[in-house]
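The data below hold one chain only, encoded as structure tokens and taken in the form predicted on its own.
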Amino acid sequence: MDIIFGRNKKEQLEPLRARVTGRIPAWLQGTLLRNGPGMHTVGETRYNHWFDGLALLHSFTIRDGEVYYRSKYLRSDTYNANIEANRIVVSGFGTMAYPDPCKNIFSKAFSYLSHTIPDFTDNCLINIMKCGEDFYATMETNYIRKINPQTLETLEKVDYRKHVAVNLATSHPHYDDAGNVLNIGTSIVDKGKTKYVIFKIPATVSGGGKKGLSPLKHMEVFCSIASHSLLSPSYYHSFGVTESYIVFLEQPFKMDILKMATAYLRGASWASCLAFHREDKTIHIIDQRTRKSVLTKFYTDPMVVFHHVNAYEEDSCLLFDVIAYEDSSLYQLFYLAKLNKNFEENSRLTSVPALKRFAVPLHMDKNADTGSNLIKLSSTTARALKEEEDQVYCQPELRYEGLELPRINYAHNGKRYRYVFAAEVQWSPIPSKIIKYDILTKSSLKWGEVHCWPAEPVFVPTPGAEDEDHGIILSAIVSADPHKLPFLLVLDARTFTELAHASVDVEMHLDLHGLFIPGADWDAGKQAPSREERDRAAERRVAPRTW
């Protein structure tokens, strides 16, 4: 496994054409622009886990059926300190650093209090966020990173406290038609309360065309949840929307902060602050017309979310689906001694990504009997059981197991919905397919291919599409097979056929999430050869080169 998860990947930072076997559509034209973790080592130090490990952009860009690929790594501070000093000498979750090698316990006691409330890093590995016109790296700390999507060049840091009081933040925001930003974020013991914030960046912002009008210095607080308990805030990886409600999930994998407060003196890492607590398993319905949450008291069993998939209304229920584990053990898989060594026993350990689907009654039956199910839906049978002092018990519908990195057809985001494109997992050494779901009929298709892993499937809806699932799919497949090239697959997601490949021979990396910016300019930032240049090259060409 040292192949795609331990390895340093080289960066490609002019554009590489690909190899196209099969034929891309001719309307498809624009740009892949993914995110994940590509350095693991920095010269004789190592990170632990793989989610420290230094971001490493790529794209895929598409433009008259032919395909060319970049990357390059984030130029965040964290990358610079430890390029210069040769080592790991800023901290990730999983891997506590020290800028002086030789420190002690005592300079560690002195640095102690500037690390009450840690300066995360700014490693933004997890995802891209668009805000405006602009595109950022992100992570679930209080830093982004703005970067050009054409060139993959690292632009100015952006920290979320100049402008809301959060520690931490998601890399899963939400965009509702206009293109505003809707994301949440922990805010740590300030002045005496943590709090989830819920908050919002606008697509644009009024000004006559002056310089210097960012949409994020414009942020607003749109609402704000009291955590359960002062020290002990829920960690949370997303969150769900409808047209009228926000879904969040208190969960029970919470980080300690008093933990956490003291983790460099110890020289404990981050994520040995994070601990799994069944008591707590909280469901928050906020209100977005009134921005505050519902009276009614939601629960469910202890679970472990990373991802929402959607969420929507149907006769006065809020129906959500999310990919549900049983406890926190996903997370210790990902060190990167379990996933080098023994990696099939130990991932046979954790439990295994479930799709649920949880219903919520918006509107409390008084009169109904203690014990009953509130929910009367015949589209599913998860049921929400009413208990005493206004608390009601909401039991899901498992739909289906092992899958994760759910994508949906984000035209449908916060409305009724059908059709699920997520990774198969069935937690074998190589997870190999990529799934379509259809919740209605509870029936799948897939796509597979002996050696290779696919990244999170990202579906491109077709020019004009009235249909929810018209359009492509694409994934950029790593091989286990050293012999065998990464490439970009594309996909019909309506029979989910192979209509294309491009194959690139470069070492690409597992990446984690992206998205796709339709109609992006190629020649800008050189990002790929115009046409009339490709045509002149070709007839200058004298002989075929070997390789």
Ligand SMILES: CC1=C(/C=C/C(C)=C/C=C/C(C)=C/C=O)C(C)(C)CCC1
The other form holds:
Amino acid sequence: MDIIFGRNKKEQLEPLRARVTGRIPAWLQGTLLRNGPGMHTVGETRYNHWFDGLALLHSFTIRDGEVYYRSKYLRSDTYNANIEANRIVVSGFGTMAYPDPCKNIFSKAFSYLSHTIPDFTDNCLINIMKCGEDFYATMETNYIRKINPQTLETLEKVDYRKHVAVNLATSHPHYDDAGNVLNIGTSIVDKGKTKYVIFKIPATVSGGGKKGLSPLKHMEVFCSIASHSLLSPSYYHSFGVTESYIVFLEQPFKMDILKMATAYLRGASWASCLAFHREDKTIHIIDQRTRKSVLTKFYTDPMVVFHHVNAYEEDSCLLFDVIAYEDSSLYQLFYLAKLNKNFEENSRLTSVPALKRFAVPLHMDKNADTGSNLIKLSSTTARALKEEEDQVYCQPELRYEGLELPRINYAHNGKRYRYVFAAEVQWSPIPSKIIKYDILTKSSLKWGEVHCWPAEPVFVPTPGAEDEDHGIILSAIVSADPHKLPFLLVLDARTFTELAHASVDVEMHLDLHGLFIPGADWDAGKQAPSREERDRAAERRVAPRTW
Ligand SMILES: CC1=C(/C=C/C(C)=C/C=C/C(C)=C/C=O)C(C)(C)CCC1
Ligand SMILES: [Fe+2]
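The form predicted in complex with this ligand is what I need now, so please give it after the form predicted on its own.
Everything in the complex follows now, all chains and molecules, and the chain you saw is the first one.
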């Protein structure tokens, strides 16, 4: 799997016209903008983990049936420092590197725990977030990087900590109909407390357009939830929302803050400070009207969740769907040493990701017997069993085994919905097919091709569509076969038949997440990068030697 994971990918700065086979619907105009790790070696040094890789942004601009591809490394401080030193000098998820900016923090104040939270990387490789009219590359630390979605140029570095007290924040925010962003982060040992902070970034700021009035400067804390433990908050990758509630899983996959505080000195990675405890897991349900957790204590069996799929309310119950694992083995599998050698043997998941539906009663029947099931819905077999003292044990319904990177028609986010679009994964963490799972009929449709590894499928609705699946699925497909070019796949979301594919003659990276920016106002073919950008690129263009 060296072709996929072992080689640094080259940038494609000039828009490259793809070879389109089939027909892209005329209404489909816009840019699929995605993010993921593209470079794992710098000079003679190598990152250990796939999630450490330097962020490589790429985009497919679809204009009048044609597709133009471009890619560019995020010029994060992390990227610049590494390239300048010609070796890895900034730590990632699975690699502790030296010298590191956090060195100063350690030498400054070791006596106060609250000062020992190190400065993390700004290598924002996971997703793209839209804030008002602006776009940001995101990861899970306190930094996000503004980008130009058209040229993929890197702009300001934003430190969440300047606006809300969070050391970490997810790269899976939610958006309401007006485009306001809702996200959650962790505030570690701040003023003697560790808490999860839910915050909002407004889509617009009054007096907008004027310089300096970035929505980020107007972000505000919506509410916060105290962590069960001061020194071991949960690790989480996403959360759920409904029209009136927020779902947050305080899972037993935890960060050990004391280990993190000494990691740099011990030469240990951040990843080694995460551990799965096989304890119960708390389900926090936050009422958006009161901004407080509901009083009933909901919990479930130990599991690890990275992606929430969707959540909604139905007949006084809250239903939420997640992709759940029985252990934390997923993160272990992405060590490059495993991915690049004996891939088939080394990369077997010990727990298959499964779509599970949970049901939580929103109004407790005080007279219900202890042990009784509080869920009376005919649509699910998920149960919520009443226990003593306002405690409820939730047992999910298993809906589908072997899928990850879920996406939905976002118009249904927080609302009743029927379709999950995802990548199919069996015993290996690498997707082999794209799947459309129908929650109502429990049936599925699939797309797959030999040696093809699909990325997360993104749903784009047909203008004026009434049906939830009336639209297109876009996915970037890379191949393990060196003779097969990577391509943008265009599927009819209803039938899952291929409408077109657009091949590009580049070495494309396997990415993580992204979004579609609709619109026809960019002239894709003509848009060359600025002269200054080109000159800078020429200096850095040649990717460092690969091993
Ligand atoms: C650097 C760093 C982190 C990085 C986490 C990353 C990079 C997670 C990537 C997750 C992905 C890609 C999941 C996909 O499902 C932590 C642990 C937040 C905290 C310490 C510093
Ligand atoms: Fe994710």
